[in-house]
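Heads up, the chain below is alone and in the form predicted alone; it's given as C-alpha cells.
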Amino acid sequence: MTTPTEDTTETDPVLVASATGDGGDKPAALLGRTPRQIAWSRFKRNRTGVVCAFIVIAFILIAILAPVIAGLEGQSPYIPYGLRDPNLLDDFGVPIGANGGMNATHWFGITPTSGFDIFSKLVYGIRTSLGIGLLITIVSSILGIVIGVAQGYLGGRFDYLVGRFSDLLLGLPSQLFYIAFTPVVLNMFVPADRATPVHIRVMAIVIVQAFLGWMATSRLLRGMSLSLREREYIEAAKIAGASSWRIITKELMPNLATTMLVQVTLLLPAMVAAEAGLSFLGVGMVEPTPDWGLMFQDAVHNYQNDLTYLLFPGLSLTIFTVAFSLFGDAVRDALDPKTIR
C-alpha cells in the first residue's frame, strides 16, 4: 500500500525534452526510467558530487584497507622510532631532516619527542575517526528516524512529552556535554583507577554522542509524517486494520527513505568532526591508538619546530568533511524531484 515516489517527469530536464519531442527518437524509454534511474541521472550531471563521492570512496577504501597502506610503506603506527634509532629526532626530539624528517623510509616523517611514523598514523587515524564516527551516525540515525516517525504518526500525548524531551536536549550546549558526560559514562563502565579498554572507550563516545546527536533527524521526520499520516493510504491501512507499528515500518519510512539518506550524509561527516574534538580535547581516544584528533593535538604542541606534522591530519580532515558535505548536498539534489539544476 506504500505510495509510489513522487513523478519527476516536469522537473528534470532531460525527460521535459523527451515529452516534447526534443529528446531523441526514443522518448517512450526515457519516460519510462524508473525514479532510482531518474535521481542517478540527476546526480551524474553534477560534477561537483560526483568528485566528492570518489573522495569519500577513497576515504572508505583507506580505513578498511588502512593495514595494506601501511604495510606498503613497511612501518607501524604504534612503534616510536625516534626512541629505537638516535639518528631520527635530535638532542631536543625534533625530527631530524627537513619537513619532519621526509624520507624514503617516513614517507611523511615522524612526530617529534618519540619518532611514530605519521604516514601510518594517519592512514589508521582515519580508520578509527571514520569508523567511530559511523557507528555514531548510524545510532543517532536510528533512533531520530524510530523517534520522529512514531511522533509524527502517533500525535497526542507522546509528541508532547517526547518533543518537550528533545527541546531540552537541542538547548543543551553539545560540545560541553560531550566532554563532561563521557568521563561519567566510562567510569559507569571502568573504574578511574583502572586502564579503560578501547572497545569501552568506543562505546562511551557513541552512546553520548548518539544520545545528544537524534534530536535534528527527529525534528524533520516528524514533521514529514505529520503530513503523510493524513494521506488516503495510511486512511487505508488503518481500515484495513493494520497495527501502528505496521503503518509506520510499510507505509511511512519507505516514503521517508530520501530524506533518512539525505540527513544520513549530512550527520556523518559533523559526528567524524565531533570525534576528533573529542580527542583534541583529551575525552575520546587516548595514545597508543592512532586519531585524527590526537594527532592534532600532539601536532599543535609541536608546530613550533614542526609544521608540517600539523598539516597531514589537518588537510585530511578538511578534505574529507567538505566532500561528504558537498556529496551530501548533491544527493539531496538528485532524489529531490523539485530541484531543477
Contents of the next structure:
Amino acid sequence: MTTPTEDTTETDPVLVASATGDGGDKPAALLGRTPRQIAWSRFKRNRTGVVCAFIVIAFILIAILAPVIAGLEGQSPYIPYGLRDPNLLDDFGVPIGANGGMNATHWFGITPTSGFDIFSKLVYGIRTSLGIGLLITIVSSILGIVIGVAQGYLGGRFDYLVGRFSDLLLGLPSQLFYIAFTPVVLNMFVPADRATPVHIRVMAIVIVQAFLGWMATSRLLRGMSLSLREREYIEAAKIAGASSWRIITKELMPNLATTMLVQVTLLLPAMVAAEAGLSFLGVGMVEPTPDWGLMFQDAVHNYQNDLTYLLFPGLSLTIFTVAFSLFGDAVRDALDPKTIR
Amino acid sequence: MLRFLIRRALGALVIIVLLIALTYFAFFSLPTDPARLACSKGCTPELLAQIRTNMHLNLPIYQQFWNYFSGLFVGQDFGTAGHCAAPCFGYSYNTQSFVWDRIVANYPATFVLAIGGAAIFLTVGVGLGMIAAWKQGKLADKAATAIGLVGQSTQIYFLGPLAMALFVVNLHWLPQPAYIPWTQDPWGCFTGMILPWTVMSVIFWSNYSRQVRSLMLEQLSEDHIRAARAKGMSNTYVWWRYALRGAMAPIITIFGLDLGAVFSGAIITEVTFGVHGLGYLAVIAVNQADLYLELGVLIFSSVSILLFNIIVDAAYGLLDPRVRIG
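Shown: the form predicted alone; wanted: the form predicted in complex with the partner chain:
The next block holds the full complex; its first chain is the one shown before.
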C-alpha cells in the first residue's frame, strides 16, 4: 500500500469509496479490482460514452441483421421497383409523392431513375461499408502493430529502413494513391476484360487501404515500445532468460493493449468513411452491391430534385462517425486517465 | 540551416526517382495491355498497332521506363502523335493530348481551391481554438469542440450538395460552383469558389481548434506569461503577442502538411463541386484507365507534397529558434 506505483495511487482510493457507496468519509475495506473492472466502472459513469456505445452497437446489429430488418419492410435492395411499376416514377425519373416517394411500402422512398428501395439499400449498405471498414482496420492495425513493435524492439538498421519507408508512404498524396492503385490491384487478380467478383473487389480495396494506412499505428507503437524496452521488468525478463518472442508477447504486448485499442477506435470511423469515399469516386464497390458511397454518388447527381435521398446515407454516416469518435474518446478516457484532454 | 535543406532536398530527390520507378512498373508491367486501354472506340488492328509503336510498347519494359524517365527532362517522341516537349509526362490517348498540358490546364483550379480553403480552415480553426481556450470549460468551449467534432465527422460529399441545394438552388444567392480563372473575373471566381472553400475547410476545423486550445492553455500557464501579467500588460496583449505566438509554431507544421495535401488535389471536393482541378483529373484518368495521365498526376502531386514538406521544415526553423541548431 505504501509503495507508490503510478497506477494504484492515482485511482484506487476514489474508486473504493465510490464502489462501497459510503461517500468516502470512512476508510472502506480494500476491494481487489482488476484494471478491467476499474476501466469498466469509469466507462459506465461517462454518459456520452454509454449513449454512443448503444448507437454503435445498434449500427453493428443492423449490419448483422440486415436481411431481417429489410425483410420487415419486405423490399429488396436489388430490385429496381421504379422500372417495374410505372406509377412510382414520373417521366423525368423523379419519384412521385412527397419526400422522394416515402410511403408504407417504401419507408424511406425510392431512388430516382431506377427506383431502388432506399431503406433496404441503406440497411444493407451498412453491411458493406462497416464490414469493409472493419476489415481494413483489422488488417492495417495488425500490420502497424507488428511493424511498430518490431521496429521499437529490434531497433538498429531494421528500425531505420522501415522508418524511412513509412516516412515515404506518409509523404505521399494518399487519396490519389488509393484511387490510382485500387484498379491496379484489381487487375492483378482479374484481367480487365472479365467481370470482377465482389469478394475480389473487397480484397483489392482492403489491400490498398491497409497498405497505405498502417503507418500511424506503427509510429505510435514504435515510440511506445522504444520507451517500454528500457523498463526494469523487461530487463528482468531478459536476465531471467526469456526469449525475444516471450518478451514481446508476454511483457510488451499487454502494456501496449490500451494504445492499440484506442488506435483501432480512431481508425475504424475513418476507414468506413474512406471506403464510402472510394465508392463515391467510382473506384470502390460498384452496382448492384448496396453501399453508402454508391448511394452518395447517385444522390449527388439528383440532389436538385430529390434531397431526401441524400439525407438518409448522409445523416447515417455522420451519426455513426460522431458516435464512434465519442465512443472512442470514452474508451480512451476509461482506460487511461492520464490522456484526458 | 542551408546544409539541412540541401540534405533534405537530396533525400527528396532520391524518393522521387524511386517513386517514379515504382509507380511506373506497377502501372505498366501488369498483365494489361495499355494500348488496348488507350484504343477504346472503333479500334482497328492497324490503329492498335500504331498506338503500340507510338507508345513504344514493343520495346522491353526497362527501355520503356528509360524513355519515360528521360522524357521528363529532355522530351520524347510519340511517333505520329508528335513530339512532347521537356517536362514530358507522356501522351493521353483518350483525349489526344499531352499529359503535361492537361496538368497545367487543371492546376490553377486546384491552386485557387487550396489557397482559399486553407485560409478559411486556418482562420476558423485557430479562431475556434482561441474561443475554446478563452472560455475554457464554459458553454462556448463545449460549443467550439462540438462544432469541430461534427465538422470532422461530416463528409464533403454530403455537406457539399446540401450547401448547394440551400444556397444555389433554393436561395439563389450563389451561382453553380465552378472555377473561373481569377484573372478573367475575380468576383465570379470568388462566388464560384466560396462554397467549395468553406465545405472543404469544415473537415479541418476540429484538428486545428483542438490543437490551438491545448497549446494556448499550455502557453498561458508558462512562466513568461505570468511575468508579463505581473508587469501589468493588458490581457489582450499577452494573449496575442505572447501566448498565440508560442502556440503557432506547431500549428504551422500541421498547416504546411495539410496545405501540401490540398495542393496535391482535394479529390472529393473537386468531384463533388465539379471543380476541374488535379483531383478531378485523377478520377477521370482512373475511370478511363488512362495510365499516362494517372502516372503524371501522381508524380506531379507527390513532388509538390515533398516540396511542401521541405518548405515547412525550413519555415519551422525560421519560426522556432530552438530547432535551428539541429
